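Take a look at this one chain, the form predicted alone, written out in structure tokens.
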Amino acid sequence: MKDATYRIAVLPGDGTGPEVIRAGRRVLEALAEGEAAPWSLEEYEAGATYFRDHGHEWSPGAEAAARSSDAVLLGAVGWPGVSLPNGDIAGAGLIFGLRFGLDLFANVRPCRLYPGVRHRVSGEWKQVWTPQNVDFVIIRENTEGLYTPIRGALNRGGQTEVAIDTRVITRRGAERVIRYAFDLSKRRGRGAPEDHRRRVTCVDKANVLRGCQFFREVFEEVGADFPEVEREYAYVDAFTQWMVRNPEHYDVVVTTNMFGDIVTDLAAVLQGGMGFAAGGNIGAQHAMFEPVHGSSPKHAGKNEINPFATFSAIEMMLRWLGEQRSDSRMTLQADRLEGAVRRVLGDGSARTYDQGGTVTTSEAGERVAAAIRSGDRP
């Protein structure tokens, strides 16, 4: 794949999405300077505000391009007061449509703390965790669980009397996401920070829920194929406090859809907040990458949102393309980007409002781009 050019569908979306995507494009431009870019960016309007203005979530050609691209880069979706006729949030069709339509079964959320990143605890800026102690990944099943579209409500006389959501755990869904977690632990190689042991932690509520008992049974079966990776278990309620208290114990964590949705946002606290949290939606052949902070309406249009989650999402995308297509060019570009982010955060030169600084979204993008240009080229 050395000479391949990858098609990347870019969906800036709503609110602060276009702002962080502009900063992300500046970083991609800096990576490609001096040589032909091994990727082409195809940007499309889509999301809640597009639905509000046009009656459709996707602009012409956007959905087809996203489905046929080599990767998708998403900014954010959602806008207050804009809903679909069935009551669903407008713009959610981008995320769920691609997750289910492309079978993106693994939601991958790295939790990595960079030097120079601070945490706000009890209203004060503090360095609570040290960077070397926060380096793990949460893998969340992405296509079933409570988000399976098996739900409804009983309405009589204009009043909702009962609402029902049904959780679905299948052997196929559990097995493939658990196997992905064990494979990732092997690929990462470095293990948990506290003891450097490769370890996959199964997070569930198997003491109460039958679906979790089944998920744990499949975890045991799959884990037997990876004798070099340690297996352990945690009930989700206990895990929330263990993860915050001792993040250095964790290497790779795997869990079901809703539990994963909750604990990954809590994990963002360990890495400096949602402004640093990136996610990948990974399937066998397709993938979509995004900052997970959402459209942040109160910050939209102010050029102040933290774009580092977008830079990390781009790094994940480049690294995934490198692994998926056996293309060392993309892996090297991911390494360049990670190194530039690490340098800029480490020297404190790009602190946005959420880190107690005054650097704007666009300025942060320019500073990372400058760090790319001044760093080593592949």
The other form holds:
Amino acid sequence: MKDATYRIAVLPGDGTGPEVIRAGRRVLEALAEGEAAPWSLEEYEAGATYFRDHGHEWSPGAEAAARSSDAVLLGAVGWPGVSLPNGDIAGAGLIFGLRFGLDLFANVRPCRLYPGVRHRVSGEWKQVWTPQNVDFVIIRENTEGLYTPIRGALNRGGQTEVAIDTRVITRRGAERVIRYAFDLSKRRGRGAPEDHRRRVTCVDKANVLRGCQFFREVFEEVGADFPEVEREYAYVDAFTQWMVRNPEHYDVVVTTNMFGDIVTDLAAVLQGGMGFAAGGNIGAQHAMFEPVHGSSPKHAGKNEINPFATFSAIEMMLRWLGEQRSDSRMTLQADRLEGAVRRVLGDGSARTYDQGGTVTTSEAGERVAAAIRSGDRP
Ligand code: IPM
Ligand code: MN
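Can you swap the form predicted alone for the form predicted in complex with ligand IPM?
Next comes the full complex, and the chain you just saw is listed first.
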């Protein structure tokens, strides 16, 4: 155990970002009550609306603080109609600046359905998936693929004639994210809900794309180091239907950047919606955690957005710090938070609008904070 205090850079960002971060901070305060919190939170303005008002995406000191912090907690970035001079969404400097700048190569997106969480299909509440059959993790490559900033458009005489995005798959990029996936399957240990087998599924389009054939080759090589973990392949198009129909088959899934972006939004449906989807952008030394839902302009300013994705992002952050620094205090705090989230979701006492309830964002935060206070202390 270390005495270190972790410096957490908090970037609430745009739209509903500040609302979910406010609720998240209440939960962190509850965890820290009665003892010296092993973390300090440094909050900075940054993002699209900051850019609109000030002409830069980062407020003074924000970028340096994010880069030198022990972990970054991000709300959301992006606002309609606000773009950078080069046409990118304003806020890209945060999300891609940190993903690429800190080399956060693995985007880890757990997909688990908590007891008490409902899902709506065709506008009706239906029990299509169960907590027993939804518990897997998608690992999305986060620093190359179709997101490689080697792109451009050819404009002749004021008209765009062609636009090109280059999809880059490198050995190093593939190797490290695939190794991360196998390691994770080992560490999780529980395997897929269906058969308790440890399994890593490589999701690609190797029947067509050369980059995907290469990704598979590297997958084979890395997988050979993990004889205890089953190797499996799925073409991304087929995978989407298998994931929805038979989620219990999956333990850990690894895929390239763009495919990972798409399939993780679909996976969020299995966990009750985007309101529950959390992600960690993980590198060798740094990491950034965020709810996946984005700034949700439609819901901004209404104190109605579901903050549970943020609570799960915070849990992932505490757990990552605990593992990274071999600090069991942080792992215990992550367990306390997860326990409180499970209790509050399980009894249905914090249903926000997307769950058919009327509980507000801040009330949901207060309920989880109260559950932390009344739960077992470490
Ligand atoms: C995500 C988001 C981002 C992405 C956007 C906001 C640039 O959709 O984190 O999944 O495409 O990676
Ligand atoms: Mn996305």
